[in-house]
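What follows is a single chain, given as structure tokens, in the form predicted alone.
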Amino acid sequence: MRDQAEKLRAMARSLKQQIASELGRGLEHTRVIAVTSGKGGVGKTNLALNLALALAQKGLKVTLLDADMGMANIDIIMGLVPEYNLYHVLRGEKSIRDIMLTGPFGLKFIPGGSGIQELANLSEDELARVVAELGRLDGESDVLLIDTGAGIANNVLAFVTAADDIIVVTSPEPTSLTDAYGIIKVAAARRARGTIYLVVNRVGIEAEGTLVAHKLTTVAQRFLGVEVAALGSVLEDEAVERAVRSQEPLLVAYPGSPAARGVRAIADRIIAASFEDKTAARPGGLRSFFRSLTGFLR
């Protein structure tokens, strides 16, 4: 009787834990963190590649979505050739697991084509279809990086307002700069819920780009009242072309390269920001992103 009574007692355990196990992972939501710009030419897509390629490099779960409308070339960077795109999931040809290409470390990229425009005029249970199609994707993944298209575009500051973390990449021209405190200014003004960050794009040296990441956060400090947290500069790198010409991503061809070193150091100060400090805002998850997006673009 003894026995039988403690087998009990052990079968109690173990469906506890099990019972614990399942409602953590269902707590579990991917991180959204936007990549976007003020104007293009400052190396934005390269840098949100290499970005998710480093964080997938440091052992995190990495989606990788192209969203740059008209000009997505992240496949090109990769030397992939995706036959879908999100497109035929919103024509409910393909699920987005269909449409998923693997590229190195793990990296899980969706294409994006012109799918991201198409939800404006999707009706509600044609929304409702895609929102829960990409929320199934909701932890499996740490991280779901977007690469934005540039300027303050309708779609663009649709993904800017709704991601957990916005990363501004800007490069220390006076024409760049601006641009980028404006896409701040934008978000700021649309009450963007996502803590604002800034990268410094080909600098000749790591001094320069502390001074002007220095001077833009200040600047945005001063007349915006926002707080713009900078996470580091990436060094003009000769690198960075040869890798775009050979279609392979910098981290892969020219791991050792000062760009290289730079996108990893982004990417430390981001896993320490986002999801070491317990004080970091909890991620909404996919489902949420996705609604807020849509809701945005109607």
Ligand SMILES: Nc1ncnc2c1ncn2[C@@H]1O[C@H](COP(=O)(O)OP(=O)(O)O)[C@@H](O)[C@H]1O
The other form holds:
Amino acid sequence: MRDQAEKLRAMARSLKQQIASELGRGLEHTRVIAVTSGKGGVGKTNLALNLALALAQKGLKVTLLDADMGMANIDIIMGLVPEYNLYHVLRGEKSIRDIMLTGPFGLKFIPGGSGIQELANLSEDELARVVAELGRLDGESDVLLIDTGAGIANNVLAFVTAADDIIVVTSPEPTSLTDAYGIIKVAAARRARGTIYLVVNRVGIEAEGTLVAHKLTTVAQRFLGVEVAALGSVLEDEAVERAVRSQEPLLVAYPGSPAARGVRAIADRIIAASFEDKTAARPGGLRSFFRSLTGFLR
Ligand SMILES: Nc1ncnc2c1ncn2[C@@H]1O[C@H](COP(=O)(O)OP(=O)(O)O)[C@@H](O)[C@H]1O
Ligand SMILES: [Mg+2]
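Now show me the form predicted in complex with this ligand; what you just gave was the form predicted alone.
Below is the entire complex, every chain and molecule, led by the chain shown above.
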């Protein structure tokens, strides 16, 4: 019994050392963006995938991580059938590089796993292992985009707390908005280091998105003292559902659709906000991401 505990502690120590050594390397150039939501089913995964593709199409090197632990499904809407996923990384059978796939526009994709209880209930040490593995992506991308699960589970918060940019996705529905406020509140309480952005998905007209965003940012400002920046909205568009059904990304199957145009506008704004705004002088990149994650895991 004691042997087992000591072994686990040693494992945790070596993981922390691994992460610490990642900190010493030149990781400051990868921008880490977490896409999250309070409620599920609001379009988070579709936004994460298509935003990643839009950024890749603009010439950035982008890695997309499916971190909806245990319920990952980006591979499905990309029409890919990955042989291995994060579960194999967790078990030490594969490295991140082994499981990485290449999608349209050179997008790198790291598949999560679906229907795997172990992934849904990651211990902190297991999460640390996945994170340490991510550290091996040193210098490979300009952007690491993460599709987290919905809600406030520990692994979601770990990614949200550590990211440079946090994109909260909501629909205009009151339930979705309340849950978006909830995740912003928890992120603030956890002292998330990144800028919090808001995307309103499935709006009827653009003005609806503007109105909803205004409401939520005002409430967050007033009651939480948190600045949330509106990134824009994506129209309700049947092309999204058609793309999902045909298992092709929206930006590939229907690049001229209203929803695709909305996603590309959001990509432009995130580039402007996080790459071009020199006044934002925040330390960024995988280095700070790992520092925060280790802090979170401690
Ligand atoms: N802008 C949109 N217009 C129309 N339908 C959408 C839109 N965004 C999402 N959907 C629908 O919602 C479903 C769930 O989206 P998904 O990205 O899987 O949500 P989440 O990851 O938040 O659970 C999609 O399969 C699609 O049918
Ligand atoms: Mg999803």
